[in-house]
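In structure tokens, one chain follows: the form predicted alone.
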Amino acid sequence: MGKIIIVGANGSIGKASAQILRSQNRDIELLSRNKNELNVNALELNCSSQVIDISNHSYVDKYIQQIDFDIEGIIFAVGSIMLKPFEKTTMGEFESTYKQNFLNPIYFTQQAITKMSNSSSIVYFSTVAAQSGFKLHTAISSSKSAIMGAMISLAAEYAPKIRFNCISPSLTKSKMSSFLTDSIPMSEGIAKLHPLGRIGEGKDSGSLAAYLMSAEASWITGQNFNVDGGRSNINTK
């Protein structure tokens, strides 16, 4: 029997992405850092798990060696967020960007290719700021945008066997942007910039990446989904 791996699984997209999936009794090994959370989520979810740190290569050909499954799917649920003028960015910083963004999904991808299923599928996260110019973001929307150019190639690489897609959300509520969400003034109105009036929630990256886990989603490949609120292509004022 096959699983789908979810990295990340204790962030809001990758947790809501594990829910939907298990909701839908798919196989699923949950990948995090943080042992005590991804404990408590592998109980409540009834399946299996594996503390591991995707930016340690070591620890991942560790792990991909150990696999005595089929890969159905990979779900990369993680990342960071880089806000900062292009001038005060560090060559180190946007390094660390590069590497947390882009490299690591890559590696780990690379490492684990040869353990993945017939009709498997891969899902990276970007960024709508990969595609619509925001200040501040120079770091991020660069590394995000090259984990989709590489997403693209690979669709195309892997095809039939394997599809690859990528998600774009804009600001999710989650631990890693809480630093601009905790804040009600900033956050009311970051919100008004979308037109849908709200910032994103875990469930709304995580239910489109369980979907493209699944049968229905089989003619799908090498596409970028905004999910965004309509901020990349709408304008309502």
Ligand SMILES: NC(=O)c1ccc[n+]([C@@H]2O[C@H](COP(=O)([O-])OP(=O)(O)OC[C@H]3O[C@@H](n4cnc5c(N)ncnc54)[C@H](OP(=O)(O)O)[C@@H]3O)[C@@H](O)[C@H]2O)c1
Given for the second form:
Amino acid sequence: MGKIIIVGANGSIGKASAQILRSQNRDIELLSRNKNELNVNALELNCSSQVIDISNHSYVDKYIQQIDFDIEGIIFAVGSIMLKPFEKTTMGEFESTYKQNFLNPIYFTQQAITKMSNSSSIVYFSTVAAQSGFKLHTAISSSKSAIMGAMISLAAEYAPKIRFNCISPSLTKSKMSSFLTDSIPMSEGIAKLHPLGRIGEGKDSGSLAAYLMSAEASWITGQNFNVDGGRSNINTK
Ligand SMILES: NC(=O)c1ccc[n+]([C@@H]2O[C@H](COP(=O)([O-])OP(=O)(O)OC[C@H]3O[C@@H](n4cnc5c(N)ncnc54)[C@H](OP(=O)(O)O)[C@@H]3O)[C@@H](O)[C@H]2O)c1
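Would you generate the structure of this protein in the form predicted in complex with the named molecule, following the form predicted alone above?
Full complex below, order starting with the chain above.
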């Protein structure tokens, strides 16, 4: 039997995906960096886990080599939110944003690809800001556009064996967004920019990621799905 790997399983969207998949009796393996948090999550969900920082490529190599199951799917719920005026964003900040949001998931995919089973599925996370222009988003929107571009090409290269799709959330309550969502006035202000009147929760995107892992999604590949409360293409004002 195969397993679905969830990278970033301690996070808001990764954990929600894991909870939904376990409620459907899917076999999963949780990957994240914080050991204590990961142990609690794996115990709660009765599944396997591995502490790993996917930015360390030799750890990724070792992890992939010792995998003794077919990989039925991978959900890459890792990334960052880098907001800065363009002229103040250093090349180092561009590089680290590209690594976290594009190169690290792509390196992991490249190493894991031969262990993917037939009819398997990979989900990457982009952002609403890769399609709608927001100030201060140059580094993050361009790195998330890169993962979307890779997704569509990989979907062509690996069809029909592996399906590749992207989810593009708008602001979602999570660790990485806490600098925006912990302030109630700021959170309420941003919620009002969404036609559906609230910011996202992990399960909004997690439920779609779980669906894209299922047999019901077996005719869906090369797509991007906006999970954004209508922010990207509806204007109610
Ligand atoms: N939240 C938003 O507003 C928002 C908006 C648009 C797009 N997204 C995208 O949605 C995806 C999921 O994010 P989220 O909202 O669930 O964020 P989150 O709650 O911060 O979760 C990300 C998780 O990834 C783990 N992680 C980070 N770097 C890692 C690494 N190098 N190796 C292994 N694990 C790592 C972290 O846990 P450990 O510290 O335990 O490793 C963290 O819990 C990301 O791609 C993000 O860019 C989020």
